[in-house]
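Just the one chain here, laid out as structure tokens, in the form predicted alone.
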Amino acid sequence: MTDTVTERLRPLRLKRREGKRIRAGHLWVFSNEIDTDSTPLRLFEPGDLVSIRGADGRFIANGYVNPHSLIAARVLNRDQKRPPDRKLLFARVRQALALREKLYPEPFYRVVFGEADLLPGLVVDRYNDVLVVQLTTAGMERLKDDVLAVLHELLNPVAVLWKNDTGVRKLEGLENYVEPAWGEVPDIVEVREGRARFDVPLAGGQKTGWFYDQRANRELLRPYVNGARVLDVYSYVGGFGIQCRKHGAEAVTCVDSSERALEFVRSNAKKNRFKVETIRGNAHEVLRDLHREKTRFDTVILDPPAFVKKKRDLDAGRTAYAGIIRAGMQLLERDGFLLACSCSSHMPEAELIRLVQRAAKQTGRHAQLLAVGGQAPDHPVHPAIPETRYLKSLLCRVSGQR
């Protein structure tokens, strides 16, 4: 392709002294970085492809724009001779797939993880021959036909589900919907993770149905749970708890506020040929009641939803994390193990460590940090985009004395 093809893309010009972060590898252009005098945002439609240029007019990258979003543009590629098209999507998805096929022996993983795979606004999870796809930006929504064609060509799925019901879409001015994109989408699929098997709800499940991102942390617990009594809080369909049983835990109790989730816990336990106990209720209240009853566990797993969805939520989120960590620590036997997780990108790892230490002090315990974990490698981190490293986990030994 020639320069003239790329030049057909309308320019989006940045202000003076802007663009350094984009040139360094970041993929987001914020609305206050754009020279709206020379390239007024009102002239663009959400999802329009653009040529992002510096104040001097020099080419920086190609991307797509959304004049109604704080993140006004996202980079798709940096080759002036190659504008974004289906061929680029194909190459990017093929590259992402090659990594996952190297990582995992079976087709159960996140195929595409947005910005980290240089496909901002696109998430694809694979359940053998069924795909669940999220389009979280106006730009990727405009490319949905190309996305579907590429996935069909590379993966030949029997069914594809659009799971476009995230809060991010509202910020992009998009409507939410969940509907089949291809084939007959089953209500429930099986996930195979190591020796464990799980039935997972798709259209009616959380996020894309299963939390592949916690796979490495579930494996991290293996040496610590043999013969243990385990409490899995915010269990969803039992990913942590059932893997702990597979790792040799003597007994597992799963806590969740959703009865439907706990029904899946019980059926998944049966599927793996053992039993688990389930408790339905608000996590804080359940932990409080267990503490009053003097119930104790050898291992406590805390995997709450994101308490800090925006930077302005940090103070409230810090309080929520502090409370749940302290409550979990109170239920540990002497020399027990605590896994504390945060899926909030705005929650710093150092702050989470500080909250563990504070909880230890408040409960008269001594915490030892054994391992720091994160998202599984099918959720890679883009080094220039801190926001792609969202999941943190702290595995601690908690003794009886300070």
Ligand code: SAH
Contents of the next structure:
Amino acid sequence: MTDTVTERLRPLRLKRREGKRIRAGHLWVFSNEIDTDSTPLRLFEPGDLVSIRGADGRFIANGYVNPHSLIAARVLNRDQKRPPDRKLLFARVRQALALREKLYPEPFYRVVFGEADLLPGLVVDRYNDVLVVQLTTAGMERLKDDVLAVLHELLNPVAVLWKNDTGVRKLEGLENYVEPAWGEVPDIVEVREGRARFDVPLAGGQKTGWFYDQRANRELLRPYVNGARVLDVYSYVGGFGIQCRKHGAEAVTCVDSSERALEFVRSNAKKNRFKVETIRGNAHEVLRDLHREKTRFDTVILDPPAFVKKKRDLDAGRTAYAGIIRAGMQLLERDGFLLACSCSSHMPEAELIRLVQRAAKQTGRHAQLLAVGGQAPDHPVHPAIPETRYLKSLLCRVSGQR
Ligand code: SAH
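Please move on to the form predicted in complex with the ligand, as the form predicted alone is already shown.
Up next: the whole complex, starting with the chain shown before.
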């Protein structure tokens, strides 16, 4: 018998000596690795399914292609007899869901985290019975009906939102849009995280509405914040600040440049039956002013947006992180705690550690690294793809000794 259905998937052939990385487990084929003489990229439409082949024609994997993107193809599976279809998506999402169900007692988490769940281009966040989905590649966009069907079958949501407004879509030649995929999508949903409750805006919010990735880091702070005065910088709707208050902090101040985010901080504080101060402004300026006023805190949390979006922004980004870490450290009491985060995948953890040490030196303090954290496990890391480990966090005690 000849080959099965995959034979019908058009081949995408790699150049000689390419393919080692993919055979070793990576999921991306870069455009310069493709043998465009035998399989010209222009003959493919964005999102076409392909059979990725070595220079010798031997099967490596099935995936989808995008002739316009630097990442020209992504692997979906490695079974020659099983071309990617709805059944494969179903198996993948079910597998992803099984992990999250183990992790969390309540249905609030990231169900699917792209490459790390072998579903490149797909992100699904779950807010109980409402799902927010991000399709970030042309290949996944093409599979959108299947994605929706599978989510229905596995999760039976009352509403699903396409939150397709990420910057990376442009690299794929995709238009951005935010629209309901199914049902009546509420403007605001409730997230339960431990004992805290948060209202978060979905379509009008940042990312998919809530930052599930910081859950483990909010928990990291728990032993340190009892009775503390906490400054939550880049607070968004108050995830860290309100959780710290729940963990016994005496007073919390949230800083964000978005008034709308701070409105949510105040209403979320009320929802949890306490008060939180808010300061609207540019973090750099707010931290400078607080320092001038000699306001001090026992705990400072720094969770800025990605300062290094592309590799070539590393120098500028590093300077921005350095400035904010130094400014945050200056506001700490003698034995204060600092949580410094970076969600830039291009910012290595070692660099962040260096910046903490440099800031300690400059402010005449002694820093101790207590914990090195990352994204919560509903955002797993694909060990072959360093970009999937994007969030880094350093929890330090910063004493007055030198
Ligand atoms: N800590 C939050 C997530 C932070 S997202 C959580 O745990 O949920 C980053 C936040 O930084 C956004 O709310 C954004 O409005 C804010 N922001 C971006 N640039 C800023 C700036 N220059 N100064 C203050 N806030 C800023």
